[in-house]
Every structure is written in structure tokens, then in C-alpha cells.
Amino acid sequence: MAQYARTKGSIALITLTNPPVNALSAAVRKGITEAVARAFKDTRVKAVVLCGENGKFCGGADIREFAKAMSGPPLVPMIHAIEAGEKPVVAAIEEMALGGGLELALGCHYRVAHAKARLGLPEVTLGLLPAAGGTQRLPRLTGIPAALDLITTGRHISAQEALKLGIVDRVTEGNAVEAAVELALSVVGRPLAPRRLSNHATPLPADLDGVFEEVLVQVKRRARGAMAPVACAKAVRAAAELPYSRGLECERELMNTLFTSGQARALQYCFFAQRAAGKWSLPNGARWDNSRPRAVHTAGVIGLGTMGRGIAVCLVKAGISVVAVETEEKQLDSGRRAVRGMLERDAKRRGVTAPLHMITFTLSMQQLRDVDLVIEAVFEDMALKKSVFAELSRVCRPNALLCTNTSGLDVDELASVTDRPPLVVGMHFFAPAHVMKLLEVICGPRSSPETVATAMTLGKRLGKVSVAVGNCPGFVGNRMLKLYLDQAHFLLEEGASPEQVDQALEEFGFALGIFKVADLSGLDIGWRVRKAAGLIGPDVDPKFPSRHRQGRRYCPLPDLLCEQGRLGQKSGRGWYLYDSAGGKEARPDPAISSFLQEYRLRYGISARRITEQEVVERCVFVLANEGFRILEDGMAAAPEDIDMVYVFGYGWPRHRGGPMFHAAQVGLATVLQRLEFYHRQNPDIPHLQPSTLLRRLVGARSPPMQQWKQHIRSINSQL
């Protein structure tokens, strides 16, 4: 769909019309093709301006078309026809020119952008590459280094950066379409051959081989097994070494390989799953977003530790006034300095003034009396949190929402000490809260739809991926994480080393292996949780602690490390050795190898060879297995929600889609068979026993993920 009009007598104005982002659907491509041909044939038309409806140029391809046979005019010939035309074509870029939208603009002879527009080629984030000439035209315009950066990362750039790189010819603060029309009038009659990017030679750096070698090392390290970034680099290299037509063939061949890959399917699944995560239904079938959320203008944050500081920064950056409360002057001063520093650094990076006036620091809970909502972020201790919530009931106005940033405590138990259980909800942020994208919104059994809607909407306003989960120990993310950690510890008992486990998981695609993550977080955090759960107490023999507790296998290795003062990076020693307390560079520690050998000898465990396959299968399949139990328990609305929790909160590699998607890709029958195998070897690990839902799905011949919930016998939604 493209509207055709004439303006200023001789300018054809072609407007893309496909809300919300004017994606290049088959109908839009057909409309552009016909409108451009009409303009080129019309003797009254001297130049053409391409623009988008509703102040948006083009958001790129219609991703929904990827799952079916393509129809309509292909994009590449359409862009070639625009570029080869004998009348100047100017792209008027407002708000966005992304993916195929930017490739369309690069096929135009001139480009004008509004000052607030964003441009980019984000195909790599969908497991693809820009396949409408983007990998060939952009390097000819910007040079190799800039093109490699933009195409292999998929990052969006501002109109100002695009101007510096030569991607656009003009930037305007005014109406981009009017500016494009003026430019079109001014270039009528000028030669067009120099404006056709496919005719350009690619500017080459002095050391071409060195540049690509360095970039490939960086890309492979950042990609962690993802194919698309490497393919993008290869396509750009073709632009450096081959004529345009042959480079385009290389681009097409690489795209064909990517398009049918499991990684592309996984990344596109993540794209849609992220959007679906915020649209779950309540147990009565009504959608939560049909409930009107409360307006949040002011918020309180209680506790200025690591989490509270990040939450306060999130709120202020979203334009919400904050009252930050601490109990002691020393912690208040430390928190004040940290929060102000974060806000000032962020403002400097964005070239704006830090909104320090929007946050008040205080020792008095009384200053929370007029806020719309409070987020409690004190130490993870039920008694402490209950005392805070009881005080909030006395201080806050009766309709203020009370939220807890807990990673696993019972939200309903906290609500029970308040005078307003329907207005209590969990908001589990992930550290650092001002960086991490995930927000678990925990629906207590008495949380009202309005309360949940407010928390979900606030999360979106904060730039988070909000996922609604039920109220159970560990919720979704940490409930699954515990079993993942257990498997890693059991593998150490059986013969693996921390670096072997971590290497296998990193090669699978995780940014950091599980033991490096534990050192980064601090081993004492899990130690405290285990103590609170009654797994560690005075009845445990410190010299020969039991390997079976609460009716199942237990690994005391992390407890023994903590008792030695090995707390991770903070102490300079954990599962790895660091140069000093607070050091970042993890090195294998011979002392850990001796520690594990002595442990196995003490308990009579014969070390065996652990393969990379076993590490990945036991750690990853146990995550999916617990995900099936979570679906059975009604603690998550859909497998997509579980996957988004892991992609955005726990470093799961996006190109593998999430634990549930990965299980489906591997094959549910295979997952079932491998779990049965490992459970026979380890009958004292109950969570290796395949879940009822997994067995039922395999019995039903592994239906698509969208049908999994149909095989739950009795859905008792906790949302």
C-alpha cells in the first residue's frame, strides 16, 4: 500500500501506508513498485519523494511473512529500479529507517532525516543479514569499519551520527517531507550516476586483512556461537573484494543459509515471544491489560543497596519522582552518591542534564505518605520485609500500591501484614536493575487485576520486559535456576572441574559459565538462602556434612567453600582465583582441584570422565523439565513467558530461543530419553525425573508449543 500524489507541481510524493511502522509487506512492495513506475513515466514529474504515513518512514520487513512463502514483488529488484531511475528519488526519513527501510533509503539517490530519527540494520538480531543490498551499498557509502560495526551489531544510530557517516545528506529539525521536497527540487537535472551507490567503489582501509581479522575475533567472541554476525562480516568483506553484482550474489547465498537455520527461527521466536509476554490472561479469561492501570507520578524506594539504587535510577529516568528511604545516615549518604553518580553518567552519555531534582533522599518513612507506589528493596529476609510492609500500611495513603523486590519470598505472606492485600504485588528486578531488561511481576493470590496492570505497565515504562508469574518459591526464574545450579554442583562431585563446566556452557552460548556467575554474584548469597531454607543448621556435621537433606541429594561443596572464606570476586577467591578482592579476571585455581579431589576421597566418590554433552544436557534439560512443571502448576501463562525470563534475566543465548524453545528444537522425545537416562544413573535427584507434562506431550507426538497447554489436565492458573 502506497499513496501517490503530486506536490509543488513536479514532485511525486509516494507515501508508505502500513501501520504501525509501515513495514514492507507484499502489499506495500507492490504499491511502491507501481507508484515509482507511474512517477517515472509521468512527464510532469521531475523528481520523487518517498515518505511514510503518520511520521514514520519504514520499520523494515514484515517479519510475519518469514513463516510463509513470499508473495508480491521482491524487494531487491524494486530497490534496483528506484536506483536505476532517471529521475532523482529522495527518501524523507522520519522516526525510523530500519532494516529493509534503510536498504530502501540507500537505494534512493538522496536521503533527508528528521533530527530525532533512528537508523539501523538490525537483521542480525533476527539471525539474518541485510539481504536487499544493505551489506553491499552501506560499505560503499561509509567505508568498511563503520559498515562492519553497524551490520554485525544491528545497533540503531541517531540522525546526527548518520549524517557524520554520510548515510544521510541532510538533517532537519523541521518537517522532513518538506525538506526532502525542497532537496528534490534543487537536484532536478543533476547527473544521477554519482548518486547510485551500486556504482561506487568501496573505500578500503590500508590493512584490509588486519581489519577483518580483528573484527572477526571480536564478532565471534561477542556472538558466542551465533551464525548471523559472522555471516554479516563475510558479506561486508564481499563488498570490499568483489564487484557489486557478485557481492550481491554472496549476500544472497549467505542469507539463504541463515534464513532456514534453527538460529534464525529461535531469534524470530524471541522477537514475537517478547511481545506476547505482556498479554497473558487472568484465570477468568479476561486480559489483565483490559484493567485500567493506576497512573504513577511519584514512587518510594526503600533500601539503597545495589538493587534499590538501580530501581531508583530506573524510576527517575522514566520521569517518575522518587523518595528514597534508608535507615541510617551512612547508608543514605552512600546511596545518595551512588544514585547521583549513575544519573550524572547517564545524562553525560546522552548529552542532557541529569534530573537530580526528581529524587529526594531521607531517613524518614513519613515522607512516603503521598506517593502513588512504593517498591521495597531491603535485604532478602522475611521478618525484615514484613516489618517494612506493616510500617508502610501505617504511613502510606490507603490506595497506594505496595511492591516488593523479592527474588523468591512469599508475596502473599507479605501482603498478610498489610491493610491492603489486593494492592500488594511482587516486582522482581534483576541486578543491576538500571541495566537488566527483565522484570518478573509476581501475582499474589490476592493481587487485584488493577494492581497487576499497574506493575506491568510501569515495567514497560521503565523499559523492561515484564513477565507475569505466579507466587511460588523462587517464582519462575530462580525456581529453575536452583536446579541448574544443583546439576552443576553434582557434576563437580562426579569428576568435572568448574572451568570444564563453564567452558561447555559458554560454548553452548551463555555469556558466562555458572561458576563464574556464582563468583560474580557472591557465593555467600546462596549460602544465606540455604540457611534460611533449613538446609544448613546446627545439626549438620561441619567435618562430614551429609550429601542427603530434606529427602534428596544435596551437594555441600559451595557451603564448604564459604566456610573457607572463598566468597567469589569480592574476596578474591571462589571457584576461581582473582588477582585481588574485587578482581574480574578469573583464573583456574589449583587449590580447587585439590579441594575437589580431597572431597571425593572423603566421600568415596570415584571421579569419572564428564563430557561436554553431559554438562549441557543435564544443566539445560533440567531447566526445561522444571519449566514444564511450572506450566502444570499454573505459575506461568505460556512457555514463551518462561523463555523470556531466561533470555532477559539469566543470560540464556537468544539464538537458542529459551529453554522451552530449545527443548522443542532438540525434540521432546530426545529430551525425555536423555532425562530418563540421567535419572537412572542418579535416582536420588528427583528433578531429573521427566515431568508429567513432558511425558504427555511426547505421547501426543510433540505438538507445537502453542498447543502445549491443551495437554495440561487441570489448569489452575496462579496468575
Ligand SMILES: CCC/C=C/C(=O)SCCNC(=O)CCNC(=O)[C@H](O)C(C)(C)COP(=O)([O-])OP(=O)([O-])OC[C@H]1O[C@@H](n2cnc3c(N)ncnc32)[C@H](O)[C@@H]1OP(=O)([O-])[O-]
The other form holds:
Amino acid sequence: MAQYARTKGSIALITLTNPPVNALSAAVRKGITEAVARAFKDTRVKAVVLCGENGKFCGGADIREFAKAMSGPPLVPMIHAIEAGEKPVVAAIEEMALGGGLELALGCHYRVAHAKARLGLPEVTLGLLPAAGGTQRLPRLTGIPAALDLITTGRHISAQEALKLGIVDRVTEGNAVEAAVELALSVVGRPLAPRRLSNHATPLPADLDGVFEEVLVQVKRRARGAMAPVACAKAVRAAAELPYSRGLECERELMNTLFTSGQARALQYCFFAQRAAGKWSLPNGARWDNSRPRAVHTAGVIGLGTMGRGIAVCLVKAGISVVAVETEEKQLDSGRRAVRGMLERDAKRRGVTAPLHMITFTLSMQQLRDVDLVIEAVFEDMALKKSVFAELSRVCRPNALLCTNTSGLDVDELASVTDRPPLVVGMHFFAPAHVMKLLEVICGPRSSPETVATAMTLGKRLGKVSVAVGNCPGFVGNRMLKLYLDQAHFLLEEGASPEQVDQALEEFGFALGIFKVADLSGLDIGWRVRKAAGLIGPDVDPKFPSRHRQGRRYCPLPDLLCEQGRLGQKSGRGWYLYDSAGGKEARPDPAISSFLQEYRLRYGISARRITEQEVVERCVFVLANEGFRILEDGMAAAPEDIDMVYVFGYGWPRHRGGPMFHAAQVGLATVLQRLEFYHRQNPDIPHLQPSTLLRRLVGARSPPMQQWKQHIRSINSQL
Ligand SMILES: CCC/C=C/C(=O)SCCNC(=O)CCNC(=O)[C@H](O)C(C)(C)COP(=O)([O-])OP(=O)([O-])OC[C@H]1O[C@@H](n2cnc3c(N)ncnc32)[C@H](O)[C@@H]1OP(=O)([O-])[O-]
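If the structure you just shared is the form predicted on its own, then what does the corresponding form predicted in complex with this ligand look like?
Every chain and every other molecule in the complex is listed next, the one we just looked at coming first.
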């Protein structure tokens, strides 16, 4: 809808009305079309101001309508009618002008923005391009490099940056609608032709080819295999080389290919799944909208290793005062230096003062007596964590929340040593914690609704995507990761090389192959976990370690590497070779190739040729298969939650939606059939055996994801 009013005698005020973000639904487009025609016809009206209800200009096209058949007036002719009109139209941009919203504003003759407004063309993040003339008008206004940057990244910019780029004409700290009305009154009678962006020639950079080549390299590096950024760059190129009307045709053709693509469906699915993840619920009826989070003003962080440092930085940046605790002077000093350095670098980048006063460093747990919440980030050892939690019980005030950053230990067991199990919850951050977007919130069986609500809300305040998960070994993310990693190791035994596996996974779209990730994280982490799980011990023959342990196939390769001191990047050697300890550039290592050959020879394994298809299917389908088991066990509330864990925490390519979405897109029957095939070949790998839920869903003719839960016969759901 759009409301029409006349103000100051000669200004038509058209207000977009479609909460929560005034998206351009069919009804809104119809409303704008009619209101603009009315204003142009009304002889009392000399100029028009377009604004949005509730202080929000427009969040763009209505994404919910993309899955439906198109209805109502299309955007392109509607914006053209505004631009071609004989009365000046001014956009009053409050809070946001995104996607179609900014394209609408670019069709207006003038733009006024509130100082706090954000502008952008984020269509690329939804697998699309700005196809309401945005790829043609913006380059004519800002020039090619700036337009390419905005359109291929989809980044939001501030009103001040928009002013610098010439996207808006004025920025106001006051009321943007009033400022737009003033501007409209002042421009009545001025020629409009120079204000019509489609009339402009596109300013061209000296080295046009070079600019495009560089952008294509960048977009391919950022999202390998993603179609939309490449299409965006092509559309901008059309603005450089073709007249406006032909550029628009090119924009439309490119959009047609993207609009129906699987990638666009996956990215739009991610948009809604990310928002759905915040709407948690527990079996006891507690939900995101009926449980009040506690206010958190002060927090304690215990342990200043890699994780604790990142967590402390996140908290301080969110305006929370932190007390950081270490056990020894040396660790405290290096932690202090690292945290301060991170805060200072971040502040420098943003041109502000580093909030160093918000964090204190101490060796005394007693300093935690007044904090609202504590996040424990000590070494991954149950006995150690239990002793910390027991002490926290004694030190902290009785209503302080106690959170653990464990990556897989039993949160309820930790809660049991405290005087307050309902106030204990898991907050699993991902390294580096101040960068990675995922937060797994582990709801222990005794965590209270208020505790879960506080952890979920705190995650959001820290800029994370918080996903509520159940309390099982490895929770959701690491439980699945273990099996994915196992497949990768088995593939090495069978004949693949680390670089071959990584290349196949990177071609699939993963930011980094699994062996590069393992080197980055440190191979000793998994080694310690396997030792703690009893998989490595004195009964394992060091010369000829068994390939079967605890009743299933086991790959000793990573253990053998660790025994050689190859711990990954930190030791300069892991699955790859690095220039030095801590080096970043991974190079294939001939020593690994001979090591694998010797290993196969020793165990009588004849190497076979492994295809890219097998690498991807075994790694990716085993992830989804475990995802189905997680749903059956009631450890995740919905497939969307599992997907968001993988997209935000494990470098899963967003344009493939997530492992569960991908399985649905490939076809559940195909996934089942391929898993059966691989399981027949490897009967000693139980995780290749298709899960009961997958079989049941295929038996029910693969219903849509929203209906999967109806096929779960779980009795003990934790979510
Ligand atoms: C020819 C076509 C060319 C044009 C293409 C486009 O314009 S493509 C579009 C280009 N535009 C974009 O890509 C912008 C996408 N939107 C955003 O980036 C953010 O939502 C925000 C910055 C606008 C507000 O952030 P925030 O943290 O304040 O709030 P929040 O994120 O939690 O959202 C609140 C509620 O609003 C909902 N909703 C939001 N936008 C849309 C929409 N366009 N549509 C429908 N719904 C939308 C959202 O689902 C949620 O609903 P729920 O869960 O309450 O039922």
C-alpha cells in the first residue's frame, strides 16, 4: 500500500506502507503507481516526496513474493514513470534504502537521507542483481568502480558515504521527510532532464578492462562458483558499453537466468533460515517471544587463549565491561597484549578510540563476584572445567549466569557441579571468535528459559547468528564435522591426496578444503580429543596402528602425522608444507605423498582413482546424513538450524544453502541411493549407512523441508 497526502499546499507526500520494512510488495507497487499518477495529474501539486511509514524508507522487493507467480505492476516501468515525470520527485530516505528501495530512490530526481540511514544494493546476497535499473543508473551516477563495489558485494553504506559518492544530495540529522519537502519546494520549476540518471553518460575509468578483470578475480575469490556476482559485474559492464535502454535489456536477461536458479533459491532460503534460527523454542513451551532475557552489563571471561581473547574482544565491542581471568602472570600478560592489540586495530580501522578502559585483567577469580555472566574458555578438559565451575559457584553472586565455551563436552555434567544448574548454558564460539558469525547456544536439560533467552540475545548483541542446539557430544557442528573429516581421511587411505580432496571441496564452493582447515586449526586438537575418547592409548601398536577401533573403521593417518610433529600451520608442516611455522601459504608436500604411498603399501591397500564426484558426495552426503540423525535425536529444532550452523561456522558455501537444503535440492532419493552405494563399498563405516529419517522421508516421497519434522518419531527431543 501507499498513502497519499498533500502538504504545504503543493507537495504530494506518498508514504510506502508495508511493515516491518515497507518492502515493495505487489500492493505497494500498485499503491505507488496510482499515487504517483494522481500527483502528476493534480494541478495543485508541484512536487512529490516519497517516504516510508514508521521512519523506514524501504527494504527492497518483497522477498516473500519471489517464490510466487509475479502479480501487480512491475518495478521497472513504475520507476521509469517517476523518472520521466514532469514534476520533481524527492526520496526521503530514513533508516534504509536497500535493493529495489534504493533503485526506486535512484529513479527519483533528488535524494535526501537521514544521517543514520543505510543504503545498498544487496540483491547479490540473494543470488540476484538489481534488476529495476539499478545496474544501469548507479554506474551513471557514481562511476564504474564504486558501482561495481556496491553491486558485486551488496554491502550497506552509511548516508555519509552515500553523500561522498553522490548517491544522495543531502544528509540531515533532523527529520528527513521535512528536509525532503523543503528540498522539493526549492526545486520546483528547475529543469528535470539533468536529474534523470538514465539520460547520463557513464563516466568511464581509463583502464576499463583492468577494472573488470580485477573485480572478477575478487568475486571468484570471495564466493567460488557463485553466479550472481559475476552476472552483476556483466550488467555493470553493459552500463559502460551500451546505451541505457540496451543496458536495461542486458540487465533483464541476466536477471532471468539468476531468478530461477538453484543458487538464488539457496541464498533466499538462507535469508529466511537465518532469521528463523533466532526464533527458538524448548519442549517445555519456552520460546523466544515468551521468555525474557536478562540484561548483561558486565561479564567475566576465564582463560585468555585464542578463544577467550576473541570472546573478550566481542564483549567489549558490544559495550559490555569485561573482567578477564588467567591463572598465571605469563599467560595473563600475553593475553592482555593480544586483546589490547585487537581492540586497538579495530578502533583504528573505524576511526574511534579503543575502549581499553572496559576490560580489566586479573589473576583472581574473586574479581568475578559482581559480574552478570561468566564465559569459561579454558582448555577442553572436563576435570579442569568442572573445577572452574565449582569455584565459580562459590565466587559469583547467586544469580550470575555461568556459560561454557566447550566445543563438545556435556554441559549438564558441568552444571551438576554448580549450585545453579538452571543458570548454566553452553555458548560455543568459533575461532576466531571476534570474526566468526556463529554461536551455538547449548540448552542443557536444566537450563532455564531465561538463561537460554539471555544467551541467544547476547549472541545477537555480539553480532552473531545464534542457533539453539541440544546437549550431545560435539553438539550439532562438531558432531557432523567429525564424520566429514573421517570421510576425508578414508579417501586418503583409498588413493586420494589432500590437495585433490581440498580442490574438489573448494570447487564445490567451500571457502577452504578440509585439510587446509585442519592445518589452520592445528592437528593436535583432534589428536587430543581422540586420546580423551580412548581411541588412542597404550594398547595401540605404535608401529602398526589398527585401522579398526571401537567396532568401526578408524584412520590412524592424522595421529601418525602428529607423532611426526606435523601439527599444521603452527609447526610449518601438516597435510601441507608452509614456508615457516605460522606460514599461511599451503604447498603440496612430496613427503606427504610418499608417506601415503608407504602407508598404503604397509596395510596392503591398493590405491584407486578417486573422482571429484566421490569426494564431494561422500563428504557432503555424510554431513546431511548425520544432520538427519541430529533431527531424529531432537538435538536441532529444524533443518534450517543445522544449515545455519554450517553456513556461518564451517565455511559451507552459502549459495548451496547448507547440507540439509543441498540434500533436498539434489533429491533425497538420490542422496539415499548414493549413501547406500558407498555403504555397500564400505560396510565398516557405519555413518555411510542412511539414517532412518532419510529413509522415512524418501518413503514419504520427499516432502518439503518444512514438513520433515512431522516424520520424526523422537521421544526425547531437547528442542
Ligand atoms: C526486480 C527486482 C530487483 C530488486 C530486488 C530486491 O530488492 S531484493 C531485496 C533487497 N533487499 C534486501 O536484501 C534487504 C533484506 N533485509 C535486510 O537486510 C534486513 O531485514 C534489514 C536491514 C532491512 C532490517 O534488518 P533488521 O535486523 O532490523 O530486521 P530483520 O532482518 O530481522 O527483518 C525483520 C523482518 O522483516 C523481514 N524482511 C526484511 N526485509 C525484507 C524484504 N525485503 N522482503 C520481505 N521481508 C523482509 C524479515 O524476514 C523479518 O521478518 P520476520 O522474521 O520478522 O517475519
